[in-house]
Structure formats: C-alpha cells, structure tokens
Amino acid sequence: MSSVLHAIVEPGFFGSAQVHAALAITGAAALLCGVIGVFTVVRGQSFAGHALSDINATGGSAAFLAGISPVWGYVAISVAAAGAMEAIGIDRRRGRDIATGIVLVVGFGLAALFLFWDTTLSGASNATNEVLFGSIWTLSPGTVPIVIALGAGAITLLAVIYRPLLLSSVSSELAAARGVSVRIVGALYLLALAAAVALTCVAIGAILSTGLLIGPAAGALHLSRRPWSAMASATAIALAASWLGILLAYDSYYWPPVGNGWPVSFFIVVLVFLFYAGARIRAARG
C-alpha cells in the first residue's frame, strides 16, 4: 500500500499546510455545494448561480484593492447581489431571469473597474488571474475557520427550512397554496446560495465555480430522482473532484518542466466534468 501511495502521491503531501488548508476549505464548499446545488436545478436556477459565481470577480477585485481577504469581497458582493436579485423579482422565471441579468451586468462593469484598478494603482498584477481562476496554494490557514463557518451556517439554514423550500422547488403554486411564504423561503435560499457561491470562488475562482455548484448536482439527478440520496451523491462527487483535483495540482509540480504547476481549477472542472458524463451515460443505460 505504501509503494502505491508513493507512486500517486508527491513528498510532502500529507504534511503541508498549504495542503491541508486546501482541502478544508475545497470540503467545506464541496459539502455545501452538494446540497444546495440540488435545489439550484430543482429550482430552475442554475443561471442564478452562475451569475453570482461570475459577480464575485467584482468582490474578489474589489477586496484586492483594498487589500483585505478576498473571501470577505467575495461574501459581501455575493449576499448583496442576492439581495438585489430578490429585490428586483423572483417570484416568476421570466423576473427571475430578468433581475439576474440586470444584476450581472452591473456587476461585470464594476468587476471590469475594479481589475483595472488593481492592476494600474496597486500594482497587483496577479489579481485578475487570482479572483477568476483562484488562488487556494496562496490562502492563509486563519481563512480556514472562515469558510467552515459560513458552510455550517449555510447548511443549517437549509435544514431549518429544508421542507418548506423542497416543496417550493416542486411546486411554488402548491407551497404557496399549503401557507409556505415563497417569496421568504425564495429569499433565505438566495442567502445560502450567496454563501456556496462565495466559497467556490474562495476554492477555484469566480469564472469556474458554477462547475462545482452545478456539476455535481445535475449528474446526481441523474442517478437518484430522491432528494437526499441526490444531495448524498452530489456531495460525494463534488468532494472526490475537489480532493483528487488538489492532488493531481499538487503532482503537477512535479511533471515536466518541473516547477509549473496546473491550476487546482482546471483539475476539479475537468474531474466535475467526468463525474457528470459517467452519471449520464449509467442513467442511460438503465
């Protein structure tokens, strides 16, 4: 077992910290993702999630500039811009879809502002690459307690109101119909989905996470039409995408020309990628 672990696993894996950092926060959004994601299909909105995934390059640049954490500008932007989705209108697709727009493109303008910003007055000429494609090697461990905090919050927000929002996501007309508020349930699954997204973009960058968000959820659901069994499936694919991405990132440095690593973000989409291709192709088969 040993000499097989040395032939997939680099030196020094297991004991750096830069590693272990990686995969607590890749776990913490990778659990997240694996439930929310679930209802983000059910629900019909996977474009809501890839338009906060995309407006978080302008808290991440944003942050960047004022030379905090990016995990900060990505929790900022992403609760305000869920905020705004809710105040424009959610409760048809068209509005839906509507106030998502609107709100992507401010966002995109301002993302464009800020990155230009970064690189002209602070000179951080690694920040666009950074905020849209991540940058998990280079996290402090203190951002750790951070993204765990926000994943358990998040999760135990969708426990509390895990029916009323499952029946929500069938069936707006019958939930509304058995005294569920939509609009207050529609609203409070922003906010989680604001919290997943944020730590996506923590993990593999603002333009890549909607593949972690959406991936393993949609291949799920085509192995199980049960919704816990889809959310267990979807977080065992998102969690064994995210881990064997950072190990193979990690190998990468060693491949030739040693020293130039792949990015982590490239590993997991790919990864994500694959899972969701397996998962339909058993679907199809029966």
Second form
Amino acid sequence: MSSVLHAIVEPGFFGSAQVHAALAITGAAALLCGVIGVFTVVRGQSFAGHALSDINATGGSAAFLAGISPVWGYVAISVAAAGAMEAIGIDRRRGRDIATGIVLVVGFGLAALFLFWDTTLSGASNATNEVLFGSIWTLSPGTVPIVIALGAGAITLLAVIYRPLLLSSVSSELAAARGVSVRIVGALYLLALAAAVALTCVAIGAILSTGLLIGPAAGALHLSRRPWSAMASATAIALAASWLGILLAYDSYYWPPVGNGWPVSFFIVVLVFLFYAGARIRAARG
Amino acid sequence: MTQIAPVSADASPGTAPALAVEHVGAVLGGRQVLHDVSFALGAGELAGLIGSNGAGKTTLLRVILGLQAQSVGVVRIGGQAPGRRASGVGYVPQKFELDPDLPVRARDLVALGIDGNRFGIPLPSRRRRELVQAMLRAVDAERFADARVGELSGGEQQRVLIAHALIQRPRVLLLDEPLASLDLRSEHEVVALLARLAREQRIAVLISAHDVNPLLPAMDRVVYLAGGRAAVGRTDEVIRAEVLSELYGHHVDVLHLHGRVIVVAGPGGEQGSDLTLAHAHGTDLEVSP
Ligand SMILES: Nc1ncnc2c1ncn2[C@@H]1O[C@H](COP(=O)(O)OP(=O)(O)OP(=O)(O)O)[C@@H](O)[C@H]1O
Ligand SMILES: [Mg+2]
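May I ask for the structure of the form predicted in complex with the partner chain now, the form predicted on its own having been displayed?
Time for the whole complex; same chain goes first.
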C-alpha cells in the first residue's frame, strides 16, 4: 500500500516547506480564479483577462531590474493596466479589443527589453523563465503572506459587489435601471481581476496565467446552471489542476532528466485543458 | 374590435397619477429627439408608446428611468418629487442577447430583481424563495423556472424579464418593444399578461411598439411619437387622420381593415417615408393569408 503511495507521491512531498508554499499560493490563485473567471467569461472579457495576465511580464521583469520581489511588479502593472482599460472604456467592445491589443504589444516589447537587461546587466539569469513561466519552487518566504492577503482582499471585494456585478454581467441595462452604478461596479471588478492575475502570475507565470483564469470557468459553464455552482465547479477544477500539477511536478524530479523537475505550469495548464475537455464532453452527452 | 375600457388618470381626484411626464425634451447627437412631451398614466392603466424606428421611444423610457443625459423636463412617479433615480419603476429593455451558457436560471434572474442593486451576498431565505415562486407563477413562467435564461425562447424570456421588473412592486412598468420578434400567439399572450398585471396589481404599464395593432385590445391610452412630438389620448382620439397628419406634418390616412388600423402616408405625403414602411409592412404581413 505505502509502496503504491510512494509511486504516486515521491518521498518528502508532504514534509517540504517549498511544497507547502506552492500549495498555499496556487490554492489562493485557484480559488480567486475560479470565482472571478466565471464573471470574466460571462462578461465576454476573456481577451481583456488574457491581456491583463500577459502584460504582467512587463511588471515582473521590471521588478527584477529594480531588485524587488516580482510580486510587487505584478501587482503594480496589473492595477495600472486595469486602470488603463477602464479609462479606455471596457464597454465599447471593438475599440476595447484594439486598444487592449496595442497596449499588450507595447508591454511585451518593454518586457523583452527588461528581460534582456535582467539577464545581462543585473545577472538574474533565470529572470526570463521565472517571469514568463512562474517560479513556484524558488519563492522568497515573504511571498506567501503577501499572496494570501492579496487573495483574501480580492475575494472580500467580490463578495461585497456580488449582486450588482452579477446583474450588470447579465445586462448592464437591467442593472442601470435597477439603480446600479455599472461603471463603478465594473471598475471594482477589474481591480479584483488585477489582483487575481497578479497572484496567478506568481504561481504559473505571466504567459500561462490565463489558463487558470479562463479554462476552469469555461469548463464550469458546461457543468452548471447557477452562478454559485458555476463558481464552485470552476474553483474545484482550478484547485484540482493546480495541486495535482504540483504533485506531478514534484514527482518529475525523478523523471528524466533526473534531478531537474519539469515546469509546474506545464502540468497545471495541461490538467486545466483536460478538465475543460472533460466538462465539454460530459455536457455534450447531456 | 375588442372593447376598450378607459380608466382615467384622474379617476380618483386628489391622488397623484402613477406616472406624470411633464414637458420632457431630449437632445441626442445635436438633434432634438424629444420636444415638450407631456402625459400622465393612472394606476392600473396600460398605454402604448407608438412610433417608428428612431422616433425616440427608447429615449423617452430612459428619461423616465432617469438614465438619459441631456434631457429636460420633469418625471414624477406617484407624485413623488423628481430626481429619485429608478425608484418605483420597473424596466424591460429592448431586446438584448443572453448567451445560452450563462449560468443564471430564470429564477435567479427574477431574484436579482429583488435586491440586485444591494451589496453583499444574499443569505438563503425562505421568504425570498417564495416571493420568487409567486412572481414566476404570476407571469406563468413556473414551467421553465429552472432553465438557463439564455436557453429560453423570446416569449419565455419576456415573461422572466417582466417578473424581474415586477418583483420589487413598482408603480410603473416600462417595456421597450417587448413584442418585437414574438410570433402572433406569444404576442397575444404577452399583451394579455400585461393587461392582467396592470389591472390586478394596479400598475401603470407603458409599452413601446412600432405597430399599434397588437396593443389595441388592451390599450387604455396611446402616446404617439413622431418628429419628436407626442400626441396623447385615448386610442380613438389619437389614431385619427387629422391628429396624426398634424403630428407628422404631412397628410396621412388612417385605414380600418378587419378590425386593424393601418396608418399610411396620404396622396400628398412622402412616398416611402419611415411611416409608410413601418406600418404598412407590419400590417401586410398579417393581413395576407
Ligand atoms: N447616443 C446617441 N447619440 C446620438 N444619437 C442618438 C443616440 N441614441 C439615440 N440617438 C438618436 O435618437 C433618435 C431616437 O432614438 P431611440 O433609440 O429613442 O429611437 P426608438 O424610437 O427607440 O427607435 P427603435 O424603434 O429603432 O428602437 C434616433 O434618431 C437615434 O439615432
Ligand atoms: Mg428603441
């Protein structure tokens, strides 16, 4: 029995402080992404969410240059980008997509420059990998409380604006007629989204963080008819993919090339995809 | 034609009308879309807001809701001082798309009508559930209460939206083209439902439409919009050649055919004007076998 367990969970998994930190951070990211991702998909803002995630590469690489924790870079750039998107006007769909796309490209350009400087000038040779694909095993101990606090703050904000946000996500006109300040609710939602992508970037990097934001929510919409259960299913998918991904990444230290674990983010996004595909197939079968 | 039983706005003197619109004007994109529009509706009255595309129906409804920038005039709900935004007014917007995978059941949308504007997470409450169920029953929507709203047919969605708007017990219910994209049968059903709700719940109901005919059996009053101005009164007072010619600023004829009303530009009128197209088209479809 224990040998079976050992075959699945390599020795030391549950005792490792690194594993604890990784489980905590991906847990917070998964919970937040599960809840907010449903709104992002329902509001048809997957592209905006994707852009907001990707542009974190700029913040992360700038933080390396400045010699501070990348978390602060992610938070700063996410909030700034969310503010820019709000100013552009998130409701004019076509204009929004174009403006978002252009800002994103400029952000990536800057990231390319910053990452070049990171690796050449400041000698942070691993910066590119960490920023783009995450650095869950090499976090500084101070990161965990920051991420937890950020996640708790964003979840609280979402709980406060839950009803007006849901109504304005169904129809901004219905919400406005009911006396909701659609603009303010939308701005607060973007703030929570900024926090969500920032802490997801810590876990799996800027490039792949959309996977955790959109994938579980998109899968959950195939499984649930109610807002609550959609958020619960999305959270469950995100959590399962994240924690299973961490387990597999830990195990992969013993896979070839032995002694070099495979990237966590790879496992997580593949698992998210499998869950998504499973949900679609289940829904198609009725 | 079905009997029209007008309920006068000032049937009981001393009580303010449910809805009073006084000298309302609105400018949109530099154009005077509404000019000095005034009318009143009493509790339990059902009125049609008739006008062709671009006549300003949606704009007027948004003024009543307090959502229209750049508007002048006064709107009173139950005689209340103006300015209390969106209180006491239920609204069903002009057709909008609901995605079929939206994870919101019909009953969830109706529940959002109670407190969708409040902060915080709603606690599960029996009273709330029963209120939603009663409202669904009132609009005959219990059958599809647990389906996703985006999966419902147009007529079913209208019922759910009406329930959403009515559950907060407004004095006034505004519906923007609720009959568009409904087939004849659903059209009759929705009009009958609205007439019943107006009567039973003592609500003033204002329904916008480009064709007057579906509303004829149920309508107590008509607000006819053209050229930014409004002609207001009982149906037989307003839908007359003299009144509408005056409103349109050129000669129009009002024809009665098999109990239906057709408004067409007369010999001197502009051929192919909005008016001719909107009304003749709608009627042609239904008159021909
Ligand atoms: N935001 C805007 N800016 C400029 N003009 C506008 C705006 N909104 C509406 N209009 C104009 O105001 C006029 C009235 O529009 P409104 O939507 O009230 O018409 P409507 O009667 O509801 O038409 P429909 O039957 O097509 O719904 C139209 O000519 C329209 O072009
Ligand atoms: Mg309109």
